[in-house]
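Next up: a single chain in structure tokens, the form predicted alone.
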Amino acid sequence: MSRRLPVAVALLLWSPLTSADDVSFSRDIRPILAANCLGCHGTDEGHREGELRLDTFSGAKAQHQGRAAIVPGKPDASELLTRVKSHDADSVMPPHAASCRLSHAAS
């Protein structure tokens, strides 16, 4: 089953071909992360998984173990996109045990 998702679309839109006015982290990307990721990667430091904070742009693009969750303009370098598209049960995000499910975008 394909995991083509809104997050992937948002990351792809955040490219050098798109002006900064066209895509906003707060307006376009953060709501998707809030609905699907911030339960584990949000403001609650005591509950945050993997020391990854996705509720702020600076947190989302910060380096963790040599990789960043979001690399603006470089979706293939963005760990978040790699994890969302993964078929590996140990690395896929959100994990299969999570109550949230990302919707699938049309091919």
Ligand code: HEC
The other form holds:
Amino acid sequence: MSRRLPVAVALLLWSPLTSADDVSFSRDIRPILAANCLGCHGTDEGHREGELRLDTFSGAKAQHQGRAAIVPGKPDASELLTRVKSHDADSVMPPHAASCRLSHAAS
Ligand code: HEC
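Form predicted alone done, so how does the form predicted in complex with the ligand look?
So here's everything in the complex, that chain up top.
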């Protein structure tokens, strides 16, 4: 499989989460999610997959079956990073079938 890890995006999300002081969800994180994720995890309830909304910080931090997409300061516990970095076609986000791709990775 030729699909590469969106390393830059993972790092981009990762570093803000580990130094939470200076970071704004709406300024720094949400635009990335808007471009890649909110079509399926946004404001439209009828179109919300996995009962997960990522358009608000509280939605992103909400627990689902013991996990949360974002656990501030704990990238290893954040399901969002696990999914974005996943090599498993069944769990990687965005899904392969989606028209969007995380293509921000350099080189
Ligand atoms: C084409 C629709 C689609 C797009 C785009 C999409 N997702 Fe998903 N997502 C789903 C579906 C369907 C599920 C539920 C099935 C599953 O868990 O794999 C899901 C589940 C998830 C879960 C797990 C929720 C839980 O409670 O376990 C996370 C985290 C997630 N997505 C993050 C993202 C992120 C981050 C992006 C953008 C980089 C994204 N998704 C883009 C469809 C999408």
